[in-house]
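Below, in structure tokens: the form predicted on its own, a single chain.
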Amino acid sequence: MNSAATARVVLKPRRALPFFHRHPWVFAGAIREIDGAPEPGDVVDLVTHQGEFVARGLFNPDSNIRVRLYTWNESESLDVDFWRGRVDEAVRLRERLFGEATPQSAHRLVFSESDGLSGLTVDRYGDWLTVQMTSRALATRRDELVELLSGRLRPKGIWLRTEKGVRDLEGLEIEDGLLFGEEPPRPLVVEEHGVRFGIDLVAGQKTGFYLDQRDNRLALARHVGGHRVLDAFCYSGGFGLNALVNGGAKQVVAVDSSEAALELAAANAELNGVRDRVEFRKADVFDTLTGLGEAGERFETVVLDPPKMTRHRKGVEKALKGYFRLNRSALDLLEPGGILVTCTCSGLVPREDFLGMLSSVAQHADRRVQVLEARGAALDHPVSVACLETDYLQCLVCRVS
């Protein structure tokens, strides 16, 4: 039961509505007035301007999202019965869709909103875990869920990895390190659809490995065979080696700017056999591929996975036409009847958006292009209902005309 020491958070006149169906973030602009002094962290209660009982949260005065929720039931307390009992649901999801886990295997065990986790993500790589906290109120109590997910899934390591911009946002002081056991192989190498991939979860991008197009990478397989493919953004290879050991693709050109990047992928084209088949170029990809179709370089697969282009909403524009100018090119190196995989994680980016950007760019290239599989994020990484912020990622396989 809540406590006289809680504080409360009370809403502006006809601003509860999305908190009674459970969205979790309150933003400054939504909150009249504060009952109280809490400190970061601490635990308050949401109430209508009348009073009346929204849902129990913890607070961040230097945050705009000043409230992160995760109970909507006043008899409930945010204490460590609470936590164990969030973080064993989303394993035992986890558990009943891949089984149990090997050295090899790597999944989203905890994907913050979705699992009513908000500001907590945390991916198994084998017998490591690594841990993202974008929020600096529930980063106070990161000792604890440490120690939860420590005895919970006996980890020989857990990795703390921070998100960009996190700090600024959040007036969140973390830094990247070990939290507990023994740090990672570099690289520490997992299995995903029969392709092996060693990956960086010290150093490289994210947690370490894009997990959320799993099942989009192999879709990309099942169109490539015998095809001369263009993986943009390539990272450490991912639609690539698919396209390669899954799809029988018949060559593979790779870009990213990233020379790191460039040097696991072809760490992990040598690891799965198929190096041979693989050229690995350095550049800023939009140049190059406007460098290639001038050049008369032709593919029968492009795909395009950029990484986010905004996270604001003021950014939207820019980011569309960002997309835009992407794949007008990817067009315009395609053979007829060609596969276009394009690709947005920018979930501020609507899905007509996108669909929009992509009608705009066969009209201008004169092409006909067929969406054969709207795709999203892997099972691992469930949607909300109640946030569909967590509904970011969206993959297109497309044929071209």
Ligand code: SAH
Contents of the next structure:
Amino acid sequence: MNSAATARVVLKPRRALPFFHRHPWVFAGAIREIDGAPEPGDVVDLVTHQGEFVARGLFNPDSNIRVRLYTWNESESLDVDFWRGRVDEAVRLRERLFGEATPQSAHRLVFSESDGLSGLTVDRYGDWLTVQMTSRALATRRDELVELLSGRLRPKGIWLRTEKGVRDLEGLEIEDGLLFGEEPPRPLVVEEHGVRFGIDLVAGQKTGFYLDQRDNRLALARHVGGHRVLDAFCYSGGFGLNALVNGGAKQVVAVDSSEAALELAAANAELNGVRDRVEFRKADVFDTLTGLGEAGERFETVVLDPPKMTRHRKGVEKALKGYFRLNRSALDLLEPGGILVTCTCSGLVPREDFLGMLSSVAQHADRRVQVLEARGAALDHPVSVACLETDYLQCLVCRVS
Ligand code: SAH
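Alternative state: the form predicted together with ligand SAH, after the form predicted on its own:
Every component of the complex follows; first up is the chain already shown.
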């Protein structure tokens, strides 16, 4: 793979500022011309319209993100040593956070833009790694990356997961499958704050588990002693099981629309010896919240962890309406003094708008809402200040009078 720049991508006048601020995505609309004929995955230099060097990145003619930037240092080439250095830096942070890996470890080792590796996400589940590639340009270096990951981390296997939509967004034709070593056991059992979770790396959602909510699940546990907890959008039981095992909750009602998710959650409840304290419901949460309210059911804690509600700026207003509906219904289910844990992973929803939504909900329901904790994603999902899209997860722990 060629690591020297094969072409220059020239910016339009007055479009260079975000890239001097080190945002890593150069959209097609910011580009005046391309000086050369780069192939997908080739190294290119980004220059101002006056020819001044800005940054160096990888080119993809088929993505709206035409160039992903990796270095702002003109003397640094994007060769294998560069990628090794970036991966090593990301891994060292996690080693510092989590210590030596064990067969029960579950954390994110590399988080794309957050770690200066736009387009690459790597998770560790015990002795296995999952790799997600969201950039076609970086994916041209897949073998190189797999080799350096296996060399550095010595996993038993590496499994490739592909997010829906990358084919359309990036022109990237890849299929899930084994990249290295042995296939992972199904389920693979990991541990989070002493709670055991069986994970299906091959068919589970995301890369198998919602690692970003790890510390928010523990934050919930602090409040739920003796509570009846509604875990809405429960997936494999993350919040509910933490509430039972670490928080001493009395009972959990866990709701998800996916049968596969509920099967995982039930198996996990079994694994932790709390199956008799969880009631599972396969249903649409939007309908269920209303139904439960009308049936007069009440909870001391409600957790709302819905999936991403918008991928586009245009959809933000509609998403906020959806959050309003959910949170409004949740308040009707909460006993006075109850706890609401409400999340959004729609990165485009600004923090103040999410809080504003909650303020409208409180007013509409005539309840007082206090935010006890405004949280983000777990420590292995750092936020890059150059790319605020990495600040996508909000989790508010609230008391509702
Ligand atoms: N709280 C979970 C992660 C939730 S991910 C954890 O800690 O691991 C979002 C979940 O919402 C998915 O499991 C998905 O199946 C479910 N889901 C999506 N739309 C839904 C709907 N309208 N009603 C119920 N569940 C839904």
